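Given as structure tokens, the chain that follows is alone and in the form predicted alone.
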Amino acid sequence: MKISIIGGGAWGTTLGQTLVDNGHEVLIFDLNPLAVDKINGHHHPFFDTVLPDAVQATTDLRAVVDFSNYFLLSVPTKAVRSACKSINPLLKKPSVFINVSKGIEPDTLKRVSEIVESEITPDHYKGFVVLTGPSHAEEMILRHLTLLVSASNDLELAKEVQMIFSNDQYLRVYTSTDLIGCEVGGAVKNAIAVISGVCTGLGLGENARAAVITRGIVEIVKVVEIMGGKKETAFGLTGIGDLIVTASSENSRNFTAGKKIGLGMPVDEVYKSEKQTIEGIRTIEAMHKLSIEHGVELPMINVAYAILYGGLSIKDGLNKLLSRDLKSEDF
């Protein structure tokens, strides 16, 4: 099968790569053409590996959506919405999206799947797929053992990406029909691991990332219940899952965002500081709208936005949820 991948940096070019294991054929866009030339150089342009000869790349956004109507999107979730602009008027026929990327737009509360059947005109869309779930793109990269979820409201289309994906070397897909629980709890980890970075920066402990992990699953079921998805997705592979590895490593770009947030580093700087896209930051602010529009206690998220964007100092911050009303832990 072709696939078409638009977005060449850290976790597109590794996909690339495991789509070519699994005797796929793959051309990736990119603007950027130092990465492109990267990519045809056979060396992945985030990490210090050697790809495959048959993963290439091209800054040619027709000739990569004339390649396939698989379309793999891989770029931040800021960009999707022109990404999908850009490639609609080019279209032939009806197409198939997978995102990977994880966030939700601040100014619509819009997720992925529905900015992209916003944009591509239905005769031109086939399906959407959300794969999803714990994974460091320098761990696959290596092809180490990792697992996903292929979600959709199409079971038939979740279950095709499913087998496009999965190998028995080192990466096993499951399915769900959750779409909107997979991509909400993809998201809201991303916030609670930049909160659990924070904490780390400043020295809190274990016993506070525990906590940060723990209060923030509560947090993420609430978003995923108002958002429409089912609870029980929080406490698997996209919710949990992806949670603990994301909130406790340092090859998550959140948790060391957070780290340095907690360090001392102005917001700005630490942008600065970091090649890839930080999407905890930008979901922190899409769910403090969230808490505002639907009346909803999201306590952690509410006082990391006062820290990021209304100039509450951390140890106000860390103040103001320690002196909260005592309450029961009862689910």
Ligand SMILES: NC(=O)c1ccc[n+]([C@@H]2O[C@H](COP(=O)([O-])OP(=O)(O)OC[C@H]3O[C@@H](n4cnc5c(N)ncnc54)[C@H](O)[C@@H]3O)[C@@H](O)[C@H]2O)c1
The other form holds:
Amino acid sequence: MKISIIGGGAWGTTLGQTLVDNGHEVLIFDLNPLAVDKINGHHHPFFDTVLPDAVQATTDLRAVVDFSNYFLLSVPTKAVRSACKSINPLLKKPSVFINVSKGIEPDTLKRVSEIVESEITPDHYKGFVVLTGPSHAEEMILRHLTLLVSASNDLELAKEVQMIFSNDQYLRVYTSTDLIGCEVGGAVKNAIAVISGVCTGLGLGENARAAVITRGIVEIVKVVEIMGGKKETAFGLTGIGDLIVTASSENSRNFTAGKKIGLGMPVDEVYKSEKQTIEGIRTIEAMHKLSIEHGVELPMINVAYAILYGGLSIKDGLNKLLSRDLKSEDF
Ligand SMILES: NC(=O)c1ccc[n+]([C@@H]2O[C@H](COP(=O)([O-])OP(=O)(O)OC[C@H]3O[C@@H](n4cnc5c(N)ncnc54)[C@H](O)[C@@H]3O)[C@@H](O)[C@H]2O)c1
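Right, and the form predicted together with the named molecule of this protein, after the form predicted alone?
So here's everything in the complex, that chain up top.
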């Protein structure tokens, strides 16, 4: 089948290769002509790998919209709304939106599925799936074993996307009907990965990292429940699985951004030093807002927010966390 890919960055282009591996046709749209040229020259825009000839890209949005009525959205979360606004008037048929970006909109606290549904008019909208889980593009471009989850309110659609992406070489996709739990887990783990990176930049060891990952899961579960998902989903690939891969890896931009902050780099410098998407810092902003609006305690995320946006020193932030009332870990 034919799939239109919106966003030819690290992940979108890698998934384009997988779709071609699986016998599908793809056409990638990206605003950046340099990325498009690289892809059409059969090079991944960010990695030193050769792409199959059939992975093709263009800066012509209309051509990509006319190409199919299945859209893989692989732009940063902050670009999803504008991408949908551009696509919607060009659509001629009801379309399926498969999102892989991992974030929550800070101003509205909307998940990507909600953003898409609000920007695509009902006669152009056939359904939404999030494809998420522990995945570094750096590894999947080399066809290293990866497990993902295809989650949708519509189980048949989740199964269809499972079939489209799975293969017996390196990618196995599970389904889920907990769309909210999967979207939230994928977004909030990036915030925890930034915090884990800060600890590493500070020179703290593996004890601290294990603590951040484990208590991070507690914060993810709280957010999943507030936003209406199932807490059990946080214990699967899209929660714990994605947190493990992100919160302990130099391949993760969120972890690396946190590490730079821990080493003393100001946040705006961190943004300038990284050409690609760092979702976790925006997610910390969104989660802090959610914590206030819902009166729920998210200790690590709120201290991270105070450090990033409120001028709190990292030393005082750690002290604030450690001096909280002592309590039990009974579940
Ligand atoms: N890189 C990974 O390993 C990975 C894995 C899973 C999920 N993700 C998620 O996928 C999303 C994208 O990540 P990435 O690593 O590919 O980021 P990236 O920065 O490498 O690529 C994003 C691409 O989107 C393009 N873009 C931005 N706005 C656009 C628009 N309006 N229309 C078309 N193209 C536009 C950019 O030019 C860029 O090429 C993020 O939310 C990320 O969390 C990434």
